[in-house]
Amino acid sequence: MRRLIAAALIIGGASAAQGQAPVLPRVHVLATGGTISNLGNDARRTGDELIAAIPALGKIARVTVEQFSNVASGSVTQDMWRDLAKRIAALQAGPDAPAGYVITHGTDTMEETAYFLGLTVGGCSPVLVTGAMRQANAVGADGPANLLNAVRVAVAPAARGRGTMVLMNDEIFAARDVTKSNTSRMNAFSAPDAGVLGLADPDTVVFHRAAPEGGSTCRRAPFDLATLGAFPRVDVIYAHIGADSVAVEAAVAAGARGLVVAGVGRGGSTPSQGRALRRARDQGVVVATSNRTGSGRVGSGGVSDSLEKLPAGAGANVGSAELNPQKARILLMLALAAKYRPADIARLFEVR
């Protein structure tokens, strides 16, 4: 059960020799759990405890903390995603709106949560998702450094207008680009096609690419959660030698309105699997073709006249561009919830 704890910890600057020091920007931390809080044996540190253990934050920001949840990343749900995005929107609209947001999160599904927030949270204030590869009481725990750097990036002027990002191991990644590519190494996160977005160096925060519109324009979220109903079922189908129709047919029978194919090469599948996917499209299922290689683009071959003429709710096949299967699933789920036509869905996958 989600628990909301009102902003509990504020770290501010001390008085200057003459008068008060300038008011530091506010950063709001939403703690969700994960390895960064894990002490083993089902014991976890709270967000308050994580922040209190990093005194250096007091020189960077006024940090407020909210215990949104305290679970492993595999226990994060789509309902929690929706609630998290809505909570950020409420904070953005409230008094003393934070200059930035930090989400502490388990690493296993971090890229999915970050991408969902990137698609559903607008505004100028950046959202940083961070965590740890080593649990909180381990020798060489990386959580404190990641959390400190996430707050540094959240208040960096150059971070404004960049939406949701992931901060791990001193590296900053765009939510669309990042993936966890190793099970346990400290440098587990990468962006195979786009590369790192920037770095949290000891002396400054550096970005390698300019912010959209130079950071001067607030982002408009591609999807407005207030207008979306329940998220439709979208399943990932893995292609491999010997793959048959069983997984596709089972997903359709379970009510899937969308399928994402983790295809071989540039999105290929076996003949039997391909025939099952065509039958699914005939039943109104939208199929997004991704790949299982870990990088590389799968295109739609251009938006054809046939896609343009298809109404919302019609089956179709679209390419997922460079999105991996788990991210393609999120975008397809939101697009179907918004009742987009297949041609519009195809275009969405190409928008960076």
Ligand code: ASP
Second form
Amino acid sequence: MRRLIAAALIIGGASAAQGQAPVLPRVHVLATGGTISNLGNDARRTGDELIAAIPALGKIARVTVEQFSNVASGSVTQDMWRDLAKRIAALQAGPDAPAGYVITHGTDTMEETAYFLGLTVGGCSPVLVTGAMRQANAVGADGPANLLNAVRVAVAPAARGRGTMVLMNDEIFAARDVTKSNTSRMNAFSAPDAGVLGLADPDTVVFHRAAPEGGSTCRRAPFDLATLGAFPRVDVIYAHIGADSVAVEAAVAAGARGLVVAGVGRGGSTPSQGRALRRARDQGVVVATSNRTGSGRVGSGGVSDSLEKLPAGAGANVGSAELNPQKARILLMLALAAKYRPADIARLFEVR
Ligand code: ASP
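Next block: the form predicted together with the ligand, after the form predicted alone:
Starting with the chain above, the whole complex follows.
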């Protein structure tokens, strides 16, 4: 169960109170845990403590902090995703709405939370998800720099209208594009197909690609959580030589309404998996084909020649475009919750 502790720390309010300097924009930090807060031996810093350790923030923003949870990111749940997105929506609609949001989060599943928020949070105010590769008390801890940079990006005019992004190691990534591609290095995050979206350099924040509509239009979230029902079960099936039908059958027996194939090459699976996937599809399960290579597209009609193919263009068989399996799972889950038809789901995967 997550604990919600009311915003407790405000940094950066002094200059406004003196009436001299311009009022700084407000950035709201939602701290969820992860290595950025980890001190080892089950001890964790709070969001307040993380912010208090970075006095430079006081010149950039009025930072308010909320302790949403304090867990390793493997313990983040889909219910927490829903609560987080709804919390941001409530803040957006409330008084003194923040100019931007920063979520501190464990890096292991950061890309999933960021993508979920990217699909469910609209508005003009950017959402930056950040964390750390080195724990809070490590020599050369990267958390403070990441947090400082995330706040800088959150207040950058050029970030408006860009939705949810990840900030790690001075690099800005779009939520759809980013993945953790190394277990331990400081540059563990990458965007294999689309590339880095921008940089938080010491002198300025730069973006390499224009914001949608030049940043003039606020985003409408692709999915409206207010109207979505329960999230259906969607499982990932990993393809490899020797894989049989067991995982597919178990997932269907457990009630999966969608399956994502982490396929070989351009989305292939073994003959045994392929037969089980066709049976699942015949029972109404939507099968989205992704791949285990780490980059590259799988279209709705194209799968690898190397192993068994699912028939191209079959009603409930869609390609995941360049989305990796863990991200394809989120999009398929939301699309099924929103009751999209398979043909529309196929199109949805292609919408950037
Ligand atoms: N195990 C950590 C997590 O919560 C790893 C990290 O934050 O880098 O994801």
